[in-house]
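Only one chain is shown below, in structure tokens, and it's the form predicted on its own.
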Amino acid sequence: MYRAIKEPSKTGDFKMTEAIRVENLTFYYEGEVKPALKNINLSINEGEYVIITGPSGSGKSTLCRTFNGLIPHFYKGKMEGEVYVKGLRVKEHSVRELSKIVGMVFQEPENQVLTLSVKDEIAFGLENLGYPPNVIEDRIEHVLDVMGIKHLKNKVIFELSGGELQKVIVASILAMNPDILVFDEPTSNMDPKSALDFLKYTVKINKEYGKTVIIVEHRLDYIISYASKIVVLNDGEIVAIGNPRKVLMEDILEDIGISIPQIPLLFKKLKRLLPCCETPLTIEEALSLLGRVIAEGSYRGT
């Protein structure tokens, strides 16, 4: 059980829906003079499906450090501004206590690993919070289910592939029943075909589970019609935030080099004949929204 939502501090009500709010946040890293984030204001509601993207070294990855606490309690610097989590004001309280709420899967996975075996490697949280052992049994087969790799239970970490080993951390994470997960950029050592089988079971966690989850990510054409939200930074600041059906057809994402998914790129190209319409995510839609103007005679002549 998480503990009780606790009232932020001075700076407003928190909503009991929101997972994550962050309130004019400015980091500098210790010895730095230029801030790796700059004045950031963010809402993340419980169930979203959020993307964080942009260019490297935008402060995707200082972000995501912030929700589970590791800035400002692991990484030092300066931290100015505030971060919620559930309502818990980030400054107060241990990375320990916030890793029992936010599960942060990191870019790369062997990183990550505390033990030989796959099920040990389950396991070790949960021992370290003290579960019973018919319970952690029963979490390590359920787990291994919902990632789709019990075939994977008895073996020797070091006989993973790289997209077998992230799918066993984001198992162990899953194990500790947190309520946000963050993923950041987890398939950027993944062949197309692992990252988008990857990536669809970070869908399944949030549509089937109902975590909140977070994703740092730039092959936006796998997961952006999934998304509930989408954030681009550049620089250290937010650039554009929103639905992504608006953000996408901002010119911004190309002006500092995001690669915008085929579909609504073509229809951000053609709006100038299809001012009315939302803006399409995958091709089922791009079909649909085409068959709807044909019929409808409802697109701008040149």
Ligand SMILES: Nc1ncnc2c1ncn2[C@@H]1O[C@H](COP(=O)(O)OP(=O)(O)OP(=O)(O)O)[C@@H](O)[C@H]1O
Second form
Amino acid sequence: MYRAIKEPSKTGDFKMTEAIRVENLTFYYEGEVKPALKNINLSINEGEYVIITGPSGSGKSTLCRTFNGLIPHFYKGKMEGEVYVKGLRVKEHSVRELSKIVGMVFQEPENQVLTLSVKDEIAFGLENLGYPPNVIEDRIEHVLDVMGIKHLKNKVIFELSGGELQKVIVASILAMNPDILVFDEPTSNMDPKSALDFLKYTVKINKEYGKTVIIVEHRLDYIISYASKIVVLNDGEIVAIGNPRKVLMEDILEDIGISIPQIPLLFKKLKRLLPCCETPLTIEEALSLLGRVIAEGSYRGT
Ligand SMILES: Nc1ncnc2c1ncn2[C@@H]1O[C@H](COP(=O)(O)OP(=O)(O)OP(=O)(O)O)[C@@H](O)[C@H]1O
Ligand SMILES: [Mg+2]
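Beyond the form predicted on its own, can we have the form predicted together with this ligand?
Up next: the whole complex, starting with the chain shown before.
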């Protein structure tokens, strides 16, 4: 995959491995007395797969909007604190500049489509940046291949299913080669099978192509075992953050209605019996753990 040229650090203490840093961020939408985000601190390293979750209205989309400068440049309001994207202070850089580093995929793909055909949709951004036709053609082929949608190349946009359209949007963003991809509830309008299929591609983009992925998602079952970090928001604040194995065990998640995937939930209920062990995230991990404790007789009560 095409790697973007690294920007030199513009701040003294910025670590070059850091993709995004949020410092003491509080944001009030214009005219609002209640902040949509309150004192957020967050660091995301290059190559991470980060899940943001939380109840409706907890500030997930608002936080994502700061990553490509939509806040504070498009959504007006009062912003305290700082957000840095690869060392660039978002307050000082336009959405256009930041979009070269951060690609954003929204919940409603229809609102993001600019052209009529799949090929044109992917070519659009590249043409605007003045790439020669042979480079554009190569990139189209490449991103269609990455997203597993070569067969859609000559289709008309309105013939696509919701899942196919989301993949085309992602392909058009990948073609611009951003280092960071932000997905804001990308599967909310998909059936379970299409959603799972789509989520697999978000993992592929991260694991095979090294992109930093930040995803707002409620369907945690599949992606949780690939995530390096989970951020849980409630009422504009981070209420839990860190390694999924640790965060999923915190009682606050159930209190605020986050649906914990079945395997870690079962383990949480069994935790009293298995105080020794690291939280399993998948069926395979759970089976291996249970096999081990049964063989060793190391569950409590023996
Ligand atoms: N453009 C806006 N102007 C004013 N207030 C807004 C705007 N967008 C969001 N808000 C408010 O900010 C708070 C956080 O909203 P946000 O959309 O970030 O939540 P969310 O976690 O993404 O919710 P959902 O899961 O429903 O998408 C809410 O109180 C919401 O009403
Ligand atoms: Mg939202």
